[in-house]
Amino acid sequence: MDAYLISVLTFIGIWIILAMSLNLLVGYAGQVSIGHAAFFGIGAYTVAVATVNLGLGFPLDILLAALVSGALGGVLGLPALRVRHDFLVLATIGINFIVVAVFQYTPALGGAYGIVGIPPVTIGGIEFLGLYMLLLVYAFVLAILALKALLLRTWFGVRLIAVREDEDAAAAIGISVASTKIWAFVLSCAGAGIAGALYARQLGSVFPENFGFVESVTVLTMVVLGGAGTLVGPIIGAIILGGLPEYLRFIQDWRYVIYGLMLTFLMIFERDGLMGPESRLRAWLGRGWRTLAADRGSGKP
């Protein structure tokens, strides 16, 4: 397989993990965040410091990134207990700018020059480069997807959806809205930390500008495009928005304009995204599958 294609697919896998982690917060808990790239960056910088300065290896570096990002997500998610909707959006935007500023002006984190020389993942003396790293990233994709599906079948998954639908009604039936929100932030940010850890290992360097507000808008667009609150939606959104710019370089300078137009279009005409429960595409695919099943059942070629 071509080395460039392997690299593109690897980064798409990382975007999928990031989009799935945000979807847990936005799609299932109903807590809109436009600052998720901050926790993506926290995971990346944690691995950079752990590997370059402390010599920590895999998988302890990934675990540390998830723990640090999740813990800070829980702390920084506290504003979600006091604000809702538009005010929560503004709070998360502020968090994103604060975290990037810490990256940029902290000498121990390399300042504006970032951290370079991050070694690749090494297991059993084998450096995971190219195809090996691709397989490792998608192993994480499958593992996180499976864990997410199991989580949503538990009582905690029910709590998430109840809080999303109506916080007051959820509280009235005995659900702790505060703890549900905090744990949603913790788990979502831990997933972002894992994505950041893999990103740092794949790229070999981290810089403050890689985790700014525009990256937060990008990952939110992936979730909304695919369908928030669905398992497969963020994956489709990440594949489209993660892979398309790589093969349509002529739109590179206009991609954020296109993302904004795409979000506006979706909010007006397809609020459930491509694969949401009420989406036209999902309904069309459902009719197609039912027609195909009926044809096979009747023996038609």
Second form
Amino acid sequence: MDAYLISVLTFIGIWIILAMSLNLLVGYAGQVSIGHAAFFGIGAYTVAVATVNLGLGFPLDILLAALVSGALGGVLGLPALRVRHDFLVLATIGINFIVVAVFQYTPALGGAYGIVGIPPVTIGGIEFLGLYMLLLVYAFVLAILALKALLLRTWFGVRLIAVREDEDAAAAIGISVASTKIWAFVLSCAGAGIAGALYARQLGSVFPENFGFVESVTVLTMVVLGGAGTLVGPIIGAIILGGLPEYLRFIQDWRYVIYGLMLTFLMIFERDGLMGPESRLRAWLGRGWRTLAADRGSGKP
Amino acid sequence: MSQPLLLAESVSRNFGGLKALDQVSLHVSAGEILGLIGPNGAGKSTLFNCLAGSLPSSGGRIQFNGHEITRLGASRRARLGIARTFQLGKVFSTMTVKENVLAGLGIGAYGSFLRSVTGRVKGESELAQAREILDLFQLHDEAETLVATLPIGVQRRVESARAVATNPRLLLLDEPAAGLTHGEAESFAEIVRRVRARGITVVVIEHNMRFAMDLTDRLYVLVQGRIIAEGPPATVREDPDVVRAYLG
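Based on the form predicted alone presented above, generate the structure block for the form predicted together with its partner chain.
Once more the chain from above appears, this time first in line as the rest of the complex follows.
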């Protein structure tokens, strides 16, 4: 396989993990965040420090990244308990700016120069570059997808959706809204931390500007485009928005305009995203599929 | 008399300068169906919110089943056995009817993160219990229907079914008959009696006087945040203060 293609697919896998983790918060728990890149960055910087400064290896570095991002996610999620939805959005944007500023102005984190020289994952003497790293990333994609699907079948899944649907009704059946939101932040940010960890390992370096507000908007657009609150939606969103700009140069230059337009049009015409339950695309695909299946059936001599 | 199941002493609630509840005291005995009536804006729903914990009271104290619950939040009170419905109805509209009932059945797992991530929602015993409650509320035909697509009257029944699924000691119903036809209200009253037969004590806010008189064992009348009368329906109906409050 072409090295460029492998690299693009690897980054798409990382975007998928990031989008899936945000979807838990936005799509299931109903807590909109435009600061998710902060936790992506915290995971990446944790791995950078853990490998470069502390000499930690795989998988401890990734585990540590998940723990640090998850714990900070829980703490920084505390404002979510106090503010209404629209203010939460603002609060998460604020968190994103603060975290980037910390990366930028902390000498131990390399300041604006970031941290370079992060070694690739090494298992049993094999350096995970190229195809190996691609497979490792998609192993994480599958594991996280499976974990998420399992989690949603537990009572915790009910807690998330109940809080999203109606906080008063959730409390009335014994669900602590506050602790449900905090755990949603912890799990979602831990997922972002894993994505960040893989990102740092893949790229070999981290810089503050990789984890800014624009990245948060990008990942939110992936979730909303694909369909918040669906298992496959964020995957579709990450493939489209993570892959297209690599091949269509003009998208790269205009991507913020395009993301903005996408969000606006989605909110007006397809609020559930491409894979949402009410989506026209899904209905259309379903109809097309049924027609095809019917044709095949009747086409028999 | 035995210890009441719920005891409220001088409960007050202010909204700015407005006294929505002014030193309300009441008791609910185990096993009764208690009615709470009063004109619009009398504070009935505010009282429910204070009893269920969705609004903190500004003064007074509340005891439930021997526990001091005045400072507890709504979810803690629910886990102690106080279930409720809401005046305008609050269902989980993207879930099916059965999933709404299952959500209520999970109450034992909601107290801790660990228990809620280890318990499966659609286990055998949960599904059996859900079926039984769906039957009780005559919802078996709608079990797999998305709640959002159902008429309001049916949604109200779903909400009550979800509340009963939490296996409460006390069930607070906020205007369950609002918007129902006479026939539907009758059949709902029958359901409430069967709920009581399961050992659940019921307090019901009602606007529909006939429904309240038929269903309840005892009534409190709330007017402008104060209780002005209490007693069996037949007595309350004749009370001159009540007649004045209702007829102006």
